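Okay, so here's just one chain, in structure tokens, the form predicted alone.
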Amino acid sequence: MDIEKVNSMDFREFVDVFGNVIERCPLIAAAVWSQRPFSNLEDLEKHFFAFIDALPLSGQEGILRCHPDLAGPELQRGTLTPESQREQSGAGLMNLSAAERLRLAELNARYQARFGFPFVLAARLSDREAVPRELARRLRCLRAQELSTAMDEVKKIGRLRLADLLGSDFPKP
């Protein structure tokens, strides 16, 4: 898909199209229909994350709600989205052992009780092995350290499905 194409859609589409980008948010899709046209695929990108850079706290902790705990219960369930899905069965997240789910279900059940919102990871780029070790670490982070990573997470995860929406003309993170 070509920026022309993105330029054309109407607004319904456009959110049909976009509204998964940030997980569970089309009304960012929304809000960054309003801002075309956009001058290249690049633009579309700036557009989506400087509307999540410029929501107060309360708002970026309410997008980190948005996401669902990786090889948590909606996974076991099969109401995560398709992207979600996607990208935690490529992290192998589906294949856990037993003690794997439950060392998981452990360290999820800390993050959120320490910071209030669940842990996100861009799944596509990290491993069953490594989401463990990395909530694991960041559990020992300040808050307002982690909940910047955690944006920045939020971040790459977006850019990884632009990527997959527009095609190979869209640098990969």
Given for the second form:
There are 2 protein chains.
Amino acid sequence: MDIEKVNSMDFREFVDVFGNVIERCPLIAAAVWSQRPFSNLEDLEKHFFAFIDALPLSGQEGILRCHPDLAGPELQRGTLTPESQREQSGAGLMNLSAAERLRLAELNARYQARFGFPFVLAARLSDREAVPRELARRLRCLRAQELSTAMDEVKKIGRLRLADLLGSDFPKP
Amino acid sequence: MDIEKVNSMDFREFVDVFGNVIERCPLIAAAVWSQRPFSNLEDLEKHFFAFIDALPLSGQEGILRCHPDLAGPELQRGTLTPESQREQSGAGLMNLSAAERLRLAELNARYQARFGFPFVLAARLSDREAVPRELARRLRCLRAQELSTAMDEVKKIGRLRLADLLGSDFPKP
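Please give the corresponding structure for the form predicted together with another copy of the chain, as opposed to the form predicted alone shown earlier.
Complete assembly follows, chain above in first position.
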């Protein structure tokens, strides 16, 4: 898909295509449409990230809270968004042993109790061994630092999803 | 539901219950959770509206763009959110004649071409005769004035949905 095609979309089509670049936050794609025309694909991405960065702290936490758990019950039930389902499956999170699943559920619960938002990680850049290790590490971080790390992961996920939609010319993180 | 119950919810439960107070914008409920505890039901509503009012213009337009058309194809297909389906059906928009549907589709298209967002109206406070009349009237407004009118309608819809969730003590608009 080239940038002329993106710039020609009405807002319904744009939200249909880009509505889940930020997980379960079509509002963000719907807001970014106001900034068209986009000069190129990086410019489109820049507007997604600028909108996120301009949100108040509660809004950034809100984005995180719209993300599902990694290896949570929704993955097993198949009720994730198609993007999340693909990403988590690709990282091998469908094939965990019962003990691994239990360990992750316990870490997820401790993380959420501590920070008030779920653990967010670009699963496609990770794997089933790294996920619990990274979760345990980030669980020990300070809240402000952890919010910033988590928002960086949101952007990595968004960049990978944009790259899928826009073709391989778009550099991956 | 009383305010103690609301204040006891973790963010998953809160987003499940309040995620569609603002149509297809669970991000907003997820952000509002940061402001708990709420002193009463009006206080909860105040935080929803304050978050909306603090968004940049593009974000407010984004909220509008997450709304479906009134009497559009999604209503006939039954693919609206349950809240929208109920509201539009209750206003009699399922029972339009072919000519009335065509007229509304034409007005909706003109409105969207003019303003870059869909016509938003609290359908429960309207009916099948008033909807096209109001649409035709607002089509003639200036853009800034129309955005403000539309955001007031978003808040009326939100207030009615909160009232449904929280019980009849909560005054309706």
